[in-house]
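One chain comes next, on its own, written as C-alpha cells: the form predicted alone.
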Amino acid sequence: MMYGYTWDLTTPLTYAASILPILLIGLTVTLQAAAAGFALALVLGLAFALLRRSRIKAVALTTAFVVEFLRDTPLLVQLFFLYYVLPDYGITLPAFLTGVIALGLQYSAYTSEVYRGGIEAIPRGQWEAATALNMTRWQTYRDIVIPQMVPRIVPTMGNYLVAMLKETPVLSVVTVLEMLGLANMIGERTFEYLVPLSMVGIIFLLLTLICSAGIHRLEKVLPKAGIPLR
C-alpha cells in the first residue's frame, strides 16, 4: 500500500492499473520540477548572457567563469552540494526546492549560450541603426533583438526542456518522490519491477513526444504572429 492505494498482482494489467494512480502522483512532481527548473534556467540564462556582454571586463569574465563552472560540473554534484553542504552553513532548503534550483542552475549555463548565440546572430547593421535612431539599450533589445532572437532559439530551448524533463529522476537521490522514484519503491515492495519501470518509460516517451510536437507547432506559429525568422 502507498498513498492509500493497494496493488493487485493477479495479472500484469491489473497490476498496472492498480499502480497507475501512484505513478500519476509522481508524474505531477516530475512536471512541476521540470517546469519550475526550466523557468529558472530561462531567467538565469538570459541574465548570464547579458552580463557576458557587459562592457565591464571583470563582470564579463566572472560571468563566463560561472557559466563554464555550472556547465562543466555534473548535475548530481551540484545537487548534493546544495542538499548536503549548505546545511553545514545554516542554509537548509526543502528537497523539492533544492532539486528545482539544481536543475535551473545546471541548465542556465546551456540556455545562456543559446541566448548569446541568438543575440550575436543579429546583424551588426541593425545595432548601428538602433544607435543612429538614438534608441536606448532596452528599446534595442525589446524592439529589434528579442523579436528576431526568439524564433531562432525556440528549437534549441525545446531540446533542453526535453532533456531537463528526462533528468528529473536524478532528484530522487535527495528524497524527491518523482515518478521514477515511486516506481522503484513499488518494485521494492512488490518484488516486481518490470511493469512499473516499463510504465514510467512509456510515460516519459509520451511526454517527450508531446513536448516535441508543441515545440514544432510553436516554431510555425511565431513567424505567423509577426516575429520574423530573419
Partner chain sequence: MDWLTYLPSLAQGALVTAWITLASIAIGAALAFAAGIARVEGGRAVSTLALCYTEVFRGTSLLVQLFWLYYALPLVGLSFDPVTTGIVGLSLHVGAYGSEIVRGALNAVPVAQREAARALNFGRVHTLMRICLPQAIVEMMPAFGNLAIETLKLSSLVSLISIADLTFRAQSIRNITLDSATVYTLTLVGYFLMSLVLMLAMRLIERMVRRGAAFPRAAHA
The other form holds:
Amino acid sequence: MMYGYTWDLTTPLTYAASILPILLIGLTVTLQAAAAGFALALVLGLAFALLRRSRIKAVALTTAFVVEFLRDTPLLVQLFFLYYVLPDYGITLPAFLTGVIALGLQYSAYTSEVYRGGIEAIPRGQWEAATALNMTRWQTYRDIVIPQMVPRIVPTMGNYLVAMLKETPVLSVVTVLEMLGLANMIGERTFEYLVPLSMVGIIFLLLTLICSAGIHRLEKVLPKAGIPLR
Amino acid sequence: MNKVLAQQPDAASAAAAPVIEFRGVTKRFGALTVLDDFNFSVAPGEKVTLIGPSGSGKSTVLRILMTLEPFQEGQLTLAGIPYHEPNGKGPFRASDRHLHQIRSHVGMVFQSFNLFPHMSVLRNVTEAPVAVLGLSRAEAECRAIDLLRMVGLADKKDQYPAQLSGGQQQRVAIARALAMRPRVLLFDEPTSALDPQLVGEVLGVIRNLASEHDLTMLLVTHEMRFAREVSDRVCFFDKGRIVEEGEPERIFTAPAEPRTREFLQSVLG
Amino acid sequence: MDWLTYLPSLAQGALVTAWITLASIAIGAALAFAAGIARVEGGRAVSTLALCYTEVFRGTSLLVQLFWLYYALPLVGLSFDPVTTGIVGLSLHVGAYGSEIVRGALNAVPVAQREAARALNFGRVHTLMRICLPQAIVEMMPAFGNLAIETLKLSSLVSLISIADLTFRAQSIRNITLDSATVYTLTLVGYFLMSLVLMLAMRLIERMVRRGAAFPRAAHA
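Having looked at the form predicted alone, could you now put up the form predicted in complex with the partner chain?
What follows is the entire complex, opening with the chain shown before.
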C-alpha cells in the first residue's frame, strides 16, 4: 500500500490499473521538477550567454569554461556532487531542490548556447542602428536583441524542456519520489518490476508525444510582429 | 515644420568653428589602411557629399563619426568635442559615457535601413526618444507623427517594416534618425539597396531636408545628379584620401584632377 | 594526499566507462544508419517500424529503459550480465537519437541530386551509397560529435544497474571515506577530460570523413 492505494496483482492489467494513481502522484513531482529546473535553466543560461559576451576577457573566458564544464560532465555526477558536497559546507537543501538545481545547472549550459546562437543571428545592422540611436548596451539587449531573439529560440528551448523532462527520473537516486522512484518502490514491495516500469515508460512516451505536438503547434503560431523566422 | 527639428546655431557665429573636424586621422583594418592621414572639416549647416569608387573609405568616414568604428591615429572633433579622451581606454579610447555624449549630436541613415523588424513604424521612431532622451510616450509619438508626415508615411504608422517597400522603409529610417534631433545627419548610401523605381521618393525626402533645414548633412552616394543638386560641396575620395573637393558645379563640369575625371566618366557614361 | 589513493580505483572505473561508451557509440551508429535509412528509403512497413523504434526510445527516459531491460531481459531467458544490459540499453537509446540525425541529413540532400541520379539511370542502392550518403554524412558529423558526448555522459546511468563504471566507483569511495568534495571533483574532472578526448577524436573523424567525401570545408554554405 502506498499513498492509500493498494495494488491488485491478479493480472498484469489489474496490477497496472491499481498502481496508476500512485504513478500519477509521481508524475506531478516529475512535472514540478522539470518546470522549476527549466525556469532555472532559462534564467541561468541567459546570464551565462550575456557574461560570455562580456567585454572583460577574464569574465568571458571563465564563463565559457564553466559552461563547457557543465555541458561535458554527467547530470548524475553533478547531482551527487550537490547532494553530498553542499551539506559538508553547511548548505542542507531538500532533495527535490537539490535535484532542481542540478537539472537547472546542467541545462543552463545548453540554453546558454541557444541564447548565444539567437543573439548571434541578430544582424549587425540592428546593433549599429541601436548605437546610432544612442541606446546603451543594456537598452539594446532589452529592446532590440532579446525581443527579436525570443520567438526564434522558442522551438529549440521547447525541445530542451522535453529532454529535461526525460532526465528527471535521475532525481530518484537522491530519494526524490518522482515516477521512477515510486515505480521502483512498488517493484521492491511486489517483486514485480516490469509492469510499473513499463507504465512509467508509457506515461513518458505519451508525455513527450504531447509536448512535441505542442511545440510543433507553437512554432506555427509564433511568427508574429514581422520577425522573419527564417 | 522647422519646429520638428533641432535648432541649429546661426551660421554667422559658427562659421569660425567647424562642426566636424578630422585632423590627420588614420584608420586601419589589420594591415589595410583605409584612411591615411585624413584631413577634413564640415561647417555647421553645410551639406557635403562624398563620392568615389567603392572601397575608397567614404563609408568609413561616416562610420567613424557614428562611433561604429574606432580609428588609430589623429584627432577628430564633433561640435568641439574630441572623440578620444585623454586617458580613454579600449579601442575607442573613450568611456561609454563620453561616446554617449558624442552620439547625442549625430544621427545615421544606413544603406540597409536597419529598421527594427519587431516594432511598428511608430514604435521604431519613438523607441529611442523614450528610452534614450527620456521623453514621455505621448510627446515622442507627437514628434514621431510630425516626422512621419514629413516623410509622407503618417498613414503607415501601425504597420511593420516587413509590410513596407524598401523606399518606405528608408523614409521611416530617416524619420527615426531625425527624431533624436541630431546636429549632424549621416547618410550612408541611402539608396543603394533600393530598386531603381524607389530611389526617387527617398531622394525627394533628403532633398527637402537639405533645402529647408540647416541640419549639417554628410552623404555618401552613387547618385551623381542628386549629389550635384543638394550639396554645397562635393569631395572626390580615392584610396583613403580626398583627391579633389569643391562646389558641385565645378567638380562635375571641370574636374581638375585626372582621377576625378576618370571616375566621373565611368559613372556618368 | 588522500586523493592519490582514490585514483587507481577511479581509473579502473574510467576504463569501464570508456568501454561502455565506445561500444555504445559503435553499435548506436549502426542502429542509427539502419533506422535513419529505413525511414527515408524503406517501404511503408519498414519505415513505420523504424519510426516506432525511434519514437519509443527517444520518448521514454533512458534510466527507465535501463531498469526495464535489467529486469526484463532475464525473464525472456536472456540473462545478460549488467555490462551487456548497459551497452544494449545505451546503444538502443543513442541509435534512436542518431537515426534522427541520419534522416535529417539524408532529407537535406537536394532533390535535384536524386533526380540527376535517376536521369543517369542509377539504381536505388547505387544512388543511396554513391550520391546521397557521401553528401549527407558530412552534414551529420557535427551532430554525431555532440551525440558522442551525450553518450559518455549518459553512460554514468549504468552505475545504477550495478556496473562498476567511474560514477559507481566514485559512489563506493565516497561511501567509505565520506570525502565527498574530493571524490566528486575528481570524477567530474575525469568525465570532463574524457569528453575533451572524445571531442578531439570526433573532430579527427569528421576531418577524415570530409576528406574522404572530397568536400572542401565550406561546401555546404
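Throughout, rigid core stands for the largest set of C-alpha atoms superposing within 1.5 Å between the two forms. Bear in mind the structure is a predicted one, so any value in this text is a computation, not a measurement. Numbering follows the first chain given and starts at 1.
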Please state whether residue 105 has a C-alpha shift of 2 Å or more between the two forms, with the rigid core used for the fit.
no
Checking residue 120 here: with the core superposed, does its CA move 2 Å or more between the two forms?
no
